[in-house]
Structure formats: structure tokens, C-alpha cells
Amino acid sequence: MDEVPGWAAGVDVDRPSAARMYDYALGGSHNFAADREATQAVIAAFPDGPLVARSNRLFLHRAVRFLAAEAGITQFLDLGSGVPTVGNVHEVAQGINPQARVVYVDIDPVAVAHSRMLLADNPQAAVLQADIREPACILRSSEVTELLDLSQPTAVLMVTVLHFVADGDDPAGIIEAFRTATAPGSYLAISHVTADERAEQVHGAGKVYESTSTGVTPRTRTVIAGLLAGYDLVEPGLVYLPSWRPDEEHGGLDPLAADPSRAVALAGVGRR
């Protein structure tokens, strides 16, 4: 049994968390026994799970590098940011432009607590504990209004978070709320689990997430593409994770590069 640290006071460590499961899949240490057991159950149903987690992280790095270096974006709103690990958004963006500003948003208290510790000495970054299903609360928060100027182009990141939003919670409406709140020239980056390939394994893994506070809703390519309405996709469009602008120079070869469909998640970046 894990010894619960002081910063986790009040956290239900007996109920697995999607953020902490992702941390464990990436080899992190900010997770508890329930998270590890649930992740192992996911891997039993879907053995490529840890490889997909790594592939997704590499996509995030490539997307942020594109946004900061090629698109000239200096503001990032990272929704569902998760537990901090190597290559966080502010590290990648500020490595390109030291003036880049980042606001992290996550519902998981462990992710938020660790983010706050990591960002204690970084005035260009902040973290907010909030629910992506409440865009208005996020957009009017002091963390967002004091650090970001949404009248200027901003990158909204929804990487591996939208499939945790059920259809009844209106994912398209959530995206639209952030789209209309940001200026023309802003960007949206997403990755999203799909059941277009290996549906039985995907749904088997999804069953495990029913024990968390955020179940999984895989969506088809057509539905995911529809979520990007109002954005012009940059090349190469909506593709499997390893196929979005592969770049071995930064981060190494994607573990699923030889067969991108094994990633069972689509990724894309669009410009408003």
C-alpha cells in the first residue's frame, strides 16, 4: 500500500485517475496503487497502451514546436495537461521563445499540485484546477486573464482529453467556446482515441476507465474531424499520432512509426 504524502491530503487514492494512469504509463512516479492496477488492466486489454502514451507525448512536443517556432505562437492554454513529466509545454515553448506563456488546466488535484511545485519559480506559467467541461470558468479565471491576452493569437491544446468528455457533455460546444474566445490566427491542437482500428481492444481498455471519474468515449474519424469545424487543418491534416509531422531529431523515433494505425488515436492542428 502506498504511503499518502502530505500534498495528497483529501485525494481519493483508492480510485484510479486518468491523469495518474497516464503518468504511470509514461514511467512517472506520481501515481498510486489503484492507478497502477488500472493501467495494468488497460495493458492487458490493449498491450500497446504504453507505446501509445509515448507516441502521444511525442506528438505534443512536435505540435508545440510547430506552434512556437513556425506559427509564432507565444501563448498556450493546455487543457487536461496531466501530471508534469519530461518535456512539458512550457519547457518546449520557452526553449524556443523564453517569453512564451503557458496556463495548464487539469481536474486532477495531484496533477495540479505537482504542476504548482514545478512552476513555483516560473512567472511565465500558471496552473488552474478546473474542468474542461466548464469553459466559462476557465476563461474568466485569474490564471488565464492575468497571464494570457486572448485578443492575440493563442494555442489551445486538447491533447488526449476530448475522449474523456462524454457525448452528453457536448465536446463540440466546448471546443466552440474556446474557439470563439480566442483571436483569429489562434490554433487548436488535439489528439483523440478512435475505434476505427482494433475496436475490440479499444473498447476493452475503455471498460477499465469506467472505474475512474472520466470514462472514455472513442470516436470515429468523421466525428473527430467534425469537432474541428471552424479551423483550417495544417498539413498533414487529421492523421494517426506518429504520422503528424514526424521528427526523429527531436525526441527520437516514434515507437509506432512503422505502423501508425497501432496508435489508435488521431491527431491534428488547426488554425482559426
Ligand SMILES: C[S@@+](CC[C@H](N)C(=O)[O-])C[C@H]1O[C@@H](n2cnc3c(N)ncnc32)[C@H](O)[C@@H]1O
Given for the second form:
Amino acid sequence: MDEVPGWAAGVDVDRPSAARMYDYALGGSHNFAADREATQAVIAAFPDGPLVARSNRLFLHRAVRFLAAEAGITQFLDLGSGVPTVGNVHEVAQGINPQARVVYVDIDPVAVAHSRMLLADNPQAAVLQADIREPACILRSSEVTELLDLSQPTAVLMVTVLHFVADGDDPAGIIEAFRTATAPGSYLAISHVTADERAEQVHGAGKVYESTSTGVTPRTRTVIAGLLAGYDLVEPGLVYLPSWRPDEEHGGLDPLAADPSRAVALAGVGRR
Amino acid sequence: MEKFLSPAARRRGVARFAQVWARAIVGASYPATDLVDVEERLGGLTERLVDALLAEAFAEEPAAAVGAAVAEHTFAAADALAATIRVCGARLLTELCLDANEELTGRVAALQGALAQGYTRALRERILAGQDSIHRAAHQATDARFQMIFGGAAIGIVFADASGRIFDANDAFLRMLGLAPHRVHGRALHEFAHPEDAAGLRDAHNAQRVAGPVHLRTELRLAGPAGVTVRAELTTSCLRRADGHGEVQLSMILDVTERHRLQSQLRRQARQDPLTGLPNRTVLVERVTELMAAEPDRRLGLCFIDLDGFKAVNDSLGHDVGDRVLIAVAGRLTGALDAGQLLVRMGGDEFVILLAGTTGIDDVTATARAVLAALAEPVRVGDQALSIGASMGLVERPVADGDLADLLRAADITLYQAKDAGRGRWAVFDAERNARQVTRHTLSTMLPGAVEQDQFTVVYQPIVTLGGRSGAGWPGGAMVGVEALVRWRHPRFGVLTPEAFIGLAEETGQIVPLGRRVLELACRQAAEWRELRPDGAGAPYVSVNLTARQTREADLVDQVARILDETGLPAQMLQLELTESEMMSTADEPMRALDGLAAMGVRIAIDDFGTGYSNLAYLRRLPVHTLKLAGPFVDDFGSARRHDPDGEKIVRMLVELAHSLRLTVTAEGVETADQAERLCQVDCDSAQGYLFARPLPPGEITRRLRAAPAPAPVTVLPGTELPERGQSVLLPHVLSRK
Ligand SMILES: C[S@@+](CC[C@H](N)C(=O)[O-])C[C@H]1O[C@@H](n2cnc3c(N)ncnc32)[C@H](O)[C@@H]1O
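What about the form predicted in complex with the named molecule, after the form predicted on its own?
Below is the entire complex, every chain and molecule, led by the chain shown above.
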């Protein structure tokens, strides 16, 4: 495909998107010039960016592995799922339990279209374009109601997405809505950018995101812990990404393992 | 050869190397594969590397496949290649416990090169595939957005290819025409147009694909297979690629049927009386305006109908009954119409019938009679029988004789005259009577504006010879001149004759510009008529009235000279008329003006001769060429039965006197053949009057000139030699019945 149709120009492709910037930071090629440019700008302000992205992705894998293998979860609702790259949630989960079902949700139309292409032949995965700030829409969508049975334990994933939700959009209310919609024994996994340490770098990187469709709101450990109030955190609680159940055998070495606070994001998994 | 390894040593070496390699790679990339897994896969790859390394005949190509496999397993993570190259260089020979001799290090280097090449190729493929897939996703995302618009739009959307064939049409379009998708694909949009609009649309679309414009907008009718017709607003855009190929025609179709229906209903309502369903006043205005534009030379008639006693019905029996009476009357009147007649309801109990192409008032009175007949039977409403009569005002006139307002005013005035005279009758419009009702004051205030706005026209009454009578009767006398008579086409009062306003014009001084204007018009017209004759032979002269006031204008002579010059009319073809009394009241100065005019060759005539205090003596002093005998003399000729011998004697004497002074004589107001006969017997030269012709519009004179046979030579005064000045002729003029 060598030309972008007229009605696409200036809509998606010319504007950097968090989803595709993340893909580029992970070494993927599912991105456009505008995304690469913006990512380079993030890296200039925050050279650890690609490492943090990798660290985050490794956490996601460990968390899904934990949920599928140890907590026995078979249903996943991945909010802010991004552009599918390698080792997606359904691959990891279905690798452990072929019965696992996953609904991906993202606000980015290109990320969603890409996910749909990838999942066209997978009856146990569905994709929904929606805004995490509208939990009711997501919960009532046919993708969710047809593929997931929310009366059974479900894992809700909010990995590197909540810091794209501003305080005014009530992140606590969003988590509460998903919590009450899921059955007891359900889980929530989150990772969230914090500026508790390395504040200057984090804010510098955050500036770049102002040009994208989504701004970044780093939060303090206390605030993030407060967001998880309705959940019992599993070991080791709320920690920097590389420190959440490191597992060199599965998924490999976290590049920031030696100095976890460089990952500037806290991760945690809680049980309802 | 020292490349030999025992199978066991080789197995151990391969396992050790795979482990080192796996750690190097996993550390350098993020894939979430199990380290154990990676080790296993790299073990297989290591076997292939070692095979190549130790082969009898060395070839590095297999390493390229290994590179590609590494790219595959590590998902082309950024640092995996570097780690692999590094590990191969540093550890391959060592872990296999081989000596790093020159040949082996050379082979390792070659393998590293091939590995990098294979890896890079695979990486490139991966990146290209990734780009492909993200572009496709972007396309799909926007396409999804487009599909939402396309599918959900209320407006019909149709895509056609470079040859105009439809390849996609949305639901809205299919629903609009009740079409199934397969009936649309491959066909052209014009095939769904109404037969009358199809060719136009086809041509416009074809032209657009070749030469533009980019956007085409039109309104047309579309037709569905089930016979639905849809009024549609169509916008077609032609999309072209930069190379000019692969155009797409995008048509958007808005169903405006309902809007149209409402509009035409409104239009109909605006033109229709809601109670009776008859056309309303608007339609009458349109029709008359149409007639004026299309057939100004024809005539029309109008019958203004007012129901007698309708108000009483309304008041005593209620509006409901009144309405039903009106509906019934409308029906009766419609039944009484002839083809080509238009019946409208003006409002209340007033109706109008318009007749086009009438030949006279008789056509209108026939219609009036039909109306009365139609209403003769009582109208039944419920169990009541109500007698409904009508009074009517009738007008008949040339189409161009004033506008609709004139026509309606005339009809209205006449209607009230009819009502005054009692119910159930009609009255015919009488212009004279109307004019008399117009006050002098109103007219005098309007005169200056009328002169400025050129509301005056001129009609012409023929003057014919008496001497050259043919056996066939009098009306056959040759037309030698015409008298110019002015008309005021008053926008409110209709056409006014000179009696109504010449006196006023004289009093207010407006006669000066008005007179000049009439003179101009008459001269120009006479000059035109002259053109109809070779050398002007036999063309009519024109006789124009002058008032005393005009003769007192200092520059009268110059004015006349200039007009003759401008119009090209020879002076001999112009005659100016003054009445006897005007002539007598003329002081010295004006007399010189008449002398000047006569000297130029213009003829002077005495109008209404014999009505004033005739002083025959002045006839010798004045530069006069013609006497116009006033109507009363002619009247005195009476009929054959009531012959007045004295009157005849006086006329004979006057004619003799005139001839002796070398003047010609024109009799005015000739109405009967008998009068003409006697005038001829007394040697009167020429005559004018209703017997010969009424005043006629210029076009009619032209027509008569064209129809007339080649002109006879100028009629010379009988029995006398040529007069010295103004060598002819029958000079004319009469104020009669102007
Ligand atoms: C950094 S990516 C995270 C992808 C994935 N969850 C991971 O951690 O590997 C953040 C994603 O959140 C999505 N996102 C941002 N704001 C969102 C919102 N309001 N609703 C849903 N998704 C949102 C972005 O489009 C992007 O794909």
C-alpha cells in the first residue's frame, strides 16, 4: 500500500499516537514517521524510554503468566492494549491455557484496526475501540458481553494506560466501575508512571506527549496505592516494574533489574 | 584433518555454545520467550553452523539461513544480531575446543558475514511486513470511519469507476429507489434517472470524466424499478489521481421529493382559490402579462362578474351556506366557459372571465349572456333553492391598450354602472364616459410627468381623395394623407383622447413639449411610410395640429426645421393645422412664424373652418393652403331624404371660394356614402371620417400602404392650375371623433 487515502490524511497518520510510539520504542515497525519523530523526542528528554518500555512489556508478560498460571484466570480485559507487537496478552495466556479469552480495548483507531487484522482468525479474542473513561460503554459492548462472562473471575489489565487519564476524568471512579462489574476473585493489574524519582526526566518526556492525542499524568506512590484501594495486592505489592516478581527463566532479564527506579513506573496486581 | 571432532565432544561443544548464545540474545532483546526455549532453538542453529564450519568443502551460505532464523526467533530485536556476531567470534571455536588456526578463523569470519546478511534480509522483510500491516490498519481504521459515514448516511452515495460504472452504492441510495444492490453494480447512474433527464445526466457525467468540472451540481428526477420517482439534488465529484488515471466519480444524492411536493403545493395554493379550486388573481395577472408579451396586436375581453344578493345570503343563512353557493356558482360558471376562456375568483363574490383573441365587444356580451343563462336556475344548497343573479362589467380592447390594472379598473367601473342600472344585467365599458369622470385637476398634476415618461402615442386617421372616385363606392378613395391624433396612455385611467387633456396642456404650458413630441413622432412615422414608396410617390402627407400657444414659441420655425431635418421628411409632406379662432387670435409675431413655415414648404391648414366667426377676408392675407370644413357643414348635407339645399349651397360656395384662392378643401366627419357623393359633386377635394377609416395605429396604416396597388399620380385639383405654393393636393384634416 503506497498511498494513504485522502480521508485518512491528517486524521491518524500525521499525528503521533501513544500506541504507535510505544511500538516504536519496543523496536516494532508498526508506526509512522510522526510517531518515530515524537519517540525520538521522548528519548532525547528521557534516554531510558525504550528500556522502560521493554521493562513494562516484561511486567505485562509476567503478570499475565501469573494470572493465567497461578491465579487460574481464563478471562482478560486488556484496557489500553496498544498496537499488537510480539508476545501479546492472548499469546501468553493461551500459551498457558488454550481456553483463555481476551478482549482488547484501545482508543486508537489504528491500533484497533491492526489488532482486528491480527485477530481475525482467533475466535477467543475480540477487539473494541473505546475509551477507558467510559467504563459502561465497554462493559455493555457486545465484544465484552459475548466473549467474557463477568460473573466469573476476570482479570482487568490497565497496564501503562491510567497515566493517560487526567485527574479530572476520575481514574479512581474508572477503576471502581470495573471492580464492581467483575466477580469476586477477579484481578486488576496496573502499571503507572510516577515522578517520585527522576522527576525532571519524567516531566520532560511528558511534555512530548502533549503533542499527541493523550497527555501524561504521573502520580505518586500514595495516589496510585489509593487507586487500588478496593483490591488486595499480591506479593510483592506496589513496586517498580523490574521488581514485580522478576523471572529470568520466563521472559528473560529485565534491562533495568539492577536499578529498578530507572523504570519510573510502579506495578501491582490486586485481587478483588 | 584437524577439523575432526568426536561426536561427543561436538555435542558438548554445541550445547555449551547454544547456552552462551541464548544468554547473550535474551539480554539484548525483550522477547518474552522462555530462556529454555531459546536455548533449544539455538541448539539446532548451532548444529547447522558447526556443520558448515567443519564441512569438507566450505560454503558459508547455510549461515545465511541461520541468520534469518535468529531474526525470526528474536523478533528482530535491535541488539540480537550484534550479540550473535560477537558470540560467534569470541566463543564458537573456543566452546568447540578447536584451535583458532588461520583456516578456521577465516571460515568463522565468512560464516559471520553470511549470518549478518541472512539476518539483515529477514529483518528487512519483517520491517516491510510491519509497515504494510500498519498502513493497512490505518487504511482500515479510516475506512471503518468512512464505512460508518457511507453506510449510515441519510444521503445517497454512489461510486462509479473511470467508465461511469457503479461499483458501490450505499443503503440510502438503494432504499431511495427501492433497488437491490445487484441491480446497481456495473450500471451507470443515468440509467436510474427519469427518461427525460437521463440523456442530460449521461452527457454531463461523461463530460465531467473527460474535462471536469471537479464538482457538478444539478437537480433531476430519478426513477426506481417499482415506478417511484424521486426528485433529487445531485452533486457529483470527480476524483483523479495525479497521473490523470483511475478516476472515480462520487455522487451524492439528496432526496428532495418532499420539499418539492411542499413547494409545488405552496405554489398551487398561491395560484388557487382554496374554496372553489378556481385559479386566483395571480393567475389572471400572469395570463394577461403573457398575452401582452406574446400577442400585443390582438384583442382581449374581460367580463367582471359580481353576484347579486350574495351578501344577503351570507348574512341571513350564514357563511357556510354562502361558501356552498360560491362553490356551486363556480361550477356553473366553469360549465359556461368556452375553450380558451379563463375563469378566476377575485375574492368575495367577484369572478372574472378573461377572453383572449376577441374580435369585438360581441364576443364578451355573448359570454355575459352565457353567464346569466348558467345562473338562471336557482342554486340548491341543502333543501334550499337560492336564486343567484349576477351583474357584469364588460371590456373589450386591443391587448396593448393599457395594462391589467387599466383593464380591471375599466371593468370595475362598468360593473358599478351595471349595478346602478339594476341587477342581472351587464354594462359595456365606455372610454369617453370614463374619461369625463377623470377630474381636470388630477390630470393637470399628472401631465408634466406624463410628458417626461413619454406616455403619449399618436394614431393616424386617413384622408382620402373624393375626385378619383371609383364606381365601387366611397371607401375606395385613395389615401393621400393622414391626420396625426395624440393619445395619452394613462397608467391609471387608460387611453385618453385629446379633448380630455389638450386644453389643460395648453393652460399649463405642457403643450409645448407635448406638441414637439407629437410633431417628432408624426414626422418620423411619415418619413418611414415614404420609404415604402419608390421616390416617395403616393406616400401620405401627415397633418399635425398646432395650438395658438405653440405658434407663439419663438423658435417654432427652427424647431420644425430641425425635426424635418432629423427625420428626413420633406417639408411638403408636413401640414400644420390651426383652428380658425387660433388663426384669428394670432398676433403679428406668430404670423411671421407661419410665413416662415410656409416659406419652407410646409403646408398650413385652417381647421374647423366655418365654425368660428369666419372672416373670409383674412384668407387672402394668410399663408394658408387648405381649408378643413367642419363637421356641421358636412352634417347639413344630411341624407338623401333629408336634403338641406341651403347647406349644400354654402358648401359649394365655400369650395368655389377656396379654389379661387387656390386653396384645397378637405371635408371632416364624413360618415355616409351620401355625404361623400354630395361633397364630390361640389368639387370638394378630399375627406376624412368614419366612412373611410377611424384613427388607426401606425402599424395598420403601414399594412394598408403595403397592400395598396402602385400609387396613382398625385391627384391634382380639378379644373384649376396648380397652386403656387404647395403644388397639390388634398390637404386634410379634421378634429372629428379623434
Ligand atoms: C503505552 S500503551 C500500553 C499498551 C499495553 N497496555 C502495554 O502496556 O504494553 C498505552 C495505550 O493506551 C491507549 N490509551 C490511552 N488513553 C486511552 C483511553 N482513554 N482509553 C483507552 N485507551 C487509551 C493508547 O492508545 C495506547 O495504545
